[in-house]
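Single chain ahead, written as structure tokens, the form predicted on its own.
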Amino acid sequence: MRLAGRSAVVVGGGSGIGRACALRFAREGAGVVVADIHEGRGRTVVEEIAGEGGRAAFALMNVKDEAQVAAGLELAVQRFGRLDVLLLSMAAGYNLSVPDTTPEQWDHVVDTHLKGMYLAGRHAVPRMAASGGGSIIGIASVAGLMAVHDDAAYCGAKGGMIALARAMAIDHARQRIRVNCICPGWIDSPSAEAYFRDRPDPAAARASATRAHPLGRLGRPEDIANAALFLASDEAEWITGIALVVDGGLTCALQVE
């Protein structure tokens, strides 16, 4: 029970890598409020929770509004008493180049990701502080690191995500808060799942992303899940302001079709 007494927000945790790091914190003995713009899908995973006699509530939260932000991390301290994991899986993109990408596309991209972890963070910090330190992980991506074609605005910020973790790592040491970002390679998600879906031959689609990485699968939640368990944990407690590769080796062989 690495997270016993412990409380955590999850940001998206509706479904995806965001329900699979719930169900994780809450296994191993974190009070979890699950954060979600889906209220179904958020309920639904704080009854999972409650069903395997964990401890979980639930806070409607749009990351671009502020209040809502600030409400469902004050939902932690009131349920839980303290406020120790922040996780934030937050999921925006239009698989469009710059020239093609509205401003009001890259806006909600960029305001999703990058402005999300900044109004998380901006109320999470005072909290974390007041429980005596923390961590709070972002959900990037290897796009983060690298090109994906036709993807600049989710590229970006993705990448700004990462930035934003190492200045915010230097920031907060003192107050013994951590913060590192998770960079999965394909994940077999409802949001890549609805990728697949919408190329012109969806088999083919997702065989050439699994051959892409030499481990020759796709991640599942799960995978990123374990990862963020370990950066929660004080198993951890002499990391911060690392982007953490969880991508079965997909960054590191080149793939030319």
Ligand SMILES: NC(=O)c1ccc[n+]([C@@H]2O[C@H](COP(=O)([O-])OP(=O)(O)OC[C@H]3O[C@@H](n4cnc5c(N)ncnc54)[C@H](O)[C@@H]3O)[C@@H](O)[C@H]2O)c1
The other form holds:
Amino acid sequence: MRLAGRSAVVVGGGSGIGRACALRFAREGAGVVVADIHEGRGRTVVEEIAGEGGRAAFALMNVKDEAQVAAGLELAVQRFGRLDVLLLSMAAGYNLSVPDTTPEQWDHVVDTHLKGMYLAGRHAVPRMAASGGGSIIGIASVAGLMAVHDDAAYCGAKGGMIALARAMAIDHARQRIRVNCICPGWIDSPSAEAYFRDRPDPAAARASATRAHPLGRLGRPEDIANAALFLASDEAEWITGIALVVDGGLTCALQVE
Ligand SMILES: NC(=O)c1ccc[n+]([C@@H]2O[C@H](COP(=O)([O-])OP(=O)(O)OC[C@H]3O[C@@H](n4cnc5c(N)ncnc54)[C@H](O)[C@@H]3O)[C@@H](O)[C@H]2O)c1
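Next up, the form predicted in complex with this ligand, please; the one we just looked at was the form predicted on its own.
What follows is the entire complex, opening with the chain shown before.
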């Protein structure tokens, strides 16, 4: 029970990495607000947590909407008495280069990832400070550290999240609020499955992505939840401003075959 008595908000908690983090935090004793733009998915995860005997509540939240963000974070305080952990795991991306990306697509991707982290941080920091500190965790990507072909807005947004984590880390260290990112490699989640499905040869795309990871498999949402639990817990109390790479060796290999 590494989060006993704590309270967490997981944005994008209805699917994939966010869902795995919400389940893991609840199993470790946290009360969890599952916040998602998709109500059905979010409520299903709340039921899963309750079915395991955990504590959870749902917040309908588009992370781009400041009023919904504020309401979701306040729900954690109302239901669980405090706010200790904020995890950001919203998905958006188009697989386009800069000239092919419309301004609307750019705004959607950057607003979902980077502005979402800013808005959630804006409303989380005072509530965490009132609880004596906290841990903010952005699910960034290896695409925030290294370039991915035809994914310009996504690379820019994820790099921005890593820089924002560092900025917030030094601004709020004295309030005992730690701010970190996790940079996953390919994770076998619904959004990864949709990406492979859209390729001309989905099986070949999946095999090629798998080969790029020296540890020989795609990641699982639970691989990221393990890292997130560590950053959320007191075991990481001297860690702030980092981008923790969890990628099966993807970014340490010049070439894998
Ligand atoms: N899957 C991967 O391979 C991978 C790799 C690196 C980084 N990531 C990052 O991890 C995060 C989660 O990815 P995933 O694969 O679990 O995705 P997913 O599609 O399985 O889940 C994302 C969730 O975010 C919710 N969401 C989308 N827009 C939202 C918004 N505006 N406000 C609130 N909720 C919103 C969706 O409804 C969904 O439930 C993303 O930020 C993604 O970029 C994923």
